[in-house]
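The chain that follows stands alone, in the form predicted on its own, written as structure tokens.
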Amino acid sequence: MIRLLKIEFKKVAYNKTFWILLGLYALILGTIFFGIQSVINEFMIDAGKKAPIPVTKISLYEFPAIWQNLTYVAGYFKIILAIIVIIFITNEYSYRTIRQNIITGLSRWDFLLSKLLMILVISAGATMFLFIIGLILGFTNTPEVTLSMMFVNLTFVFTYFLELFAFMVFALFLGILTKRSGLTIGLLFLYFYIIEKYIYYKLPDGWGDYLPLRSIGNLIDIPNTSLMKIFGLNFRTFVSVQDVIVVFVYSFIFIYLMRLTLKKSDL
């Protein structure tokens, strides 16, 4: 496995696109995380001037609620990481490096495993980035921090890792099927924002929740912030084991289909 990871790191070490997109992802998340609370509170203050009841400021970054808040918001930007995966798998076909890897000794399974390991590394790196930001914001926004407060909702962080991994596996699957970056990215956006939503509304109640990307998105529900409570809304404050199992099953299905595709395709 170490050998496969070294091969992948050599491919991305001097690739500007990889680092630019990764930097963009970190910049967007950092900017949003460090600015969203103040923006929401400014809006709340303005709205409170006209409201019949007093509107107080909200805190998104107090332990332990911070972990669900951060991971939910970060989930909207996982598509940037998926684009990175798509570009690099389709480049393997465009520049025929996949054929070169096979000729020089890698099996087709080794090639796929190297991509999956890289996805694991990216998922772990993005999760660690979110965790560090969470600690910084949590300590600076929580009046009295205890060890139990810090880690009581840490399940959401591990679930976020699974969400990233599963979503990027799906993107890898699309890339192996189409072999072209522009087409794959367009297909991902089309399926993510239009096709699956259309199928969701056409299926009987409850069935749509088991669609691939819907299942991945269901892992972390909308947080029960004080803003939501003002409007009388309540959402799930835990990770459903059923959702985790469904996402694991989808991940294994996509990996199996990719292995089957690589086995039968002409490289």
Contents of the next structure:
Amino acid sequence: MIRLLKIEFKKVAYNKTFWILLGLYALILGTIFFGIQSVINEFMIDAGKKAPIPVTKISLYEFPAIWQNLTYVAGYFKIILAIIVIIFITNEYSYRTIRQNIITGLSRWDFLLSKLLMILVISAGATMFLFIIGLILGFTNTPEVTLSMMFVNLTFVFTYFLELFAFMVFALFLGILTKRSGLTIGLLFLYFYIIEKYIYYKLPDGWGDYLPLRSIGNLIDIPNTSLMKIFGLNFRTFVSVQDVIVVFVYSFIFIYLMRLTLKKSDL
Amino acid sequence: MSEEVLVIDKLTKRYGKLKAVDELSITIEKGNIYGILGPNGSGKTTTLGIVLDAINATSGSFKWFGETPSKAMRKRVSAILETPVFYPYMSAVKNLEIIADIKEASYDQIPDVLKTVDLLARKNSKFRTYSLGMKQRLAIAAALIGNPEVLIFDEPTNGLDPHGIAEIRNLIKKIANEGLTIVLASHLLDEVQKVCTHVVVLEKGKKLFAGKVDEVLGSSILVEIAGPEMDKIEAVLNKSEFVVKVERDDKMFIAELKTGIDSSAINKSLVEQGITISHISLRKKSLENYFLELLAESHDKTS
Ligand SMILES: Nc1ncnc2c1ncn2[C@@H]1O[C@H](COP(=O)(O)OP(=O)(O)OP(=O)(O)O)[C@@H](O)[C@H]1O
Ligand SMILES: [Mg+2]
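Show the form predicted in complex with the partner chain, please, because up to now only the form predicted on its own has appeared in this conversation.
Next comes the full complex, and the chain you just saw is listed first.
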């Protein structure tokens, strides 16, 4: 395991694209995390002028609500991590290094495992990043911090980890299926933003929530804010066990399918 | 004592209707250097790809070191298939470290193997910046990592200039002297003749011939004969009991002599008949001749 991770680390460590994309991800998320509150409040003030009832300023950064707020927003940017994964797996095909890795003595399962481990590490790193920023913002914006306030909603952080992992597993699956980077990225966007949404509306009520990327997206629901309450909307403030199970099942299915694809293919 | 390193048994690979490898059986024994010959598309790369687990066979089996293949065994084998493959954005050293990690070998060997292929001075350059010859040499260096017992080279001199070819050939000879088993697929028959002890000839995925290079080359003597009266010479050669076969090659005849007969016997019989000859000389039978003959024979049979 350690050996496989070491190999994987070496492959990415010297790659500029990897660091650029990762840096971009961190930069975008960092900016949004630190800036989102003031942007939303400005919007709220605008909205408040027209609203029949008074709109109070919101604080996104207060423990414990911060965890759902940050993980929800960050969810929109997981696509960047998926692109990193896709570039890395399809590079192995275009350079033919996957074949050379196997010839040199890695088993096909080892190869897949090394990619999965890398995805696990990226998920953990991104989750850690969010957690640290969350702590900083939480501490500076919560009037009176207690330990239980800090940790009561940490399920969202763990769920975020699962969300990233499952999404990247799906990206890896697409990459292994099509072997070409441009095609895979195009396919991911097409599926994520169009095809799955279309299927969702075609399926009978409720069924669409079991679609792979939809179920990953369902893990963390939109946080309730006073703005939403104006419109009488009320979203889930917890993570449903059922969603977690569905996502786990999908991850296993995709890993199994990748294993099968790799085993059967000529490299 | 011969030890079987690799036994290929009735291996078949189909691509749709095409049989790239067709019921092929080959045995590779320890310490020998095998040349695998065959025209383009005869299944050399496919066969090597299968025994290296890069390609799945349709049917048949193979055994490494007498056992069914596993990744532990594969660490005792190194191979270059077709083109040198490395991560282009990484330096030679880092690429070799990955190879060492996969083979669970130590990094200590890396400077040595780079020195063997004369790339030590460029060890920190990115693979992308290497010339073709340097890439091929790096591939050989990579193959040496982990002290493998068997080396498989598929066209290691592809695209190189004569100097580069000679360099790689010397490298392979050097490695061969250390007692490793080497399998070399190549189109350069001259190359195989100079380096290999054994030869396997493939055509359309089937084995046409397998044997020792010495036996192929040493079994008979070819003599070139020419003179002003070519008709008379031909008549004598055709009747001669010393001659197995006569062929006309442009301005001379090439007579293949029976084993144990030398050219003076032919010379004598021609002179006895009062025929003048302007040219008589020995021609060492080359692998190339043999190879072309084999293919021609197989075409005769099939057509
Ligand atoms: N992936 C593939 N799909 C379809 N046919 C293939 C594939 N790979 C190889 N073939 C076919 O299999 C046959 C054997 O190919 P192979 O590459 O093994 O030949 P080779 O002896 O190595 O040839 P060369 O001397 O040109 O390298 C060829 O007819 C080739 O077209
Ligand atoms: Mg070939």
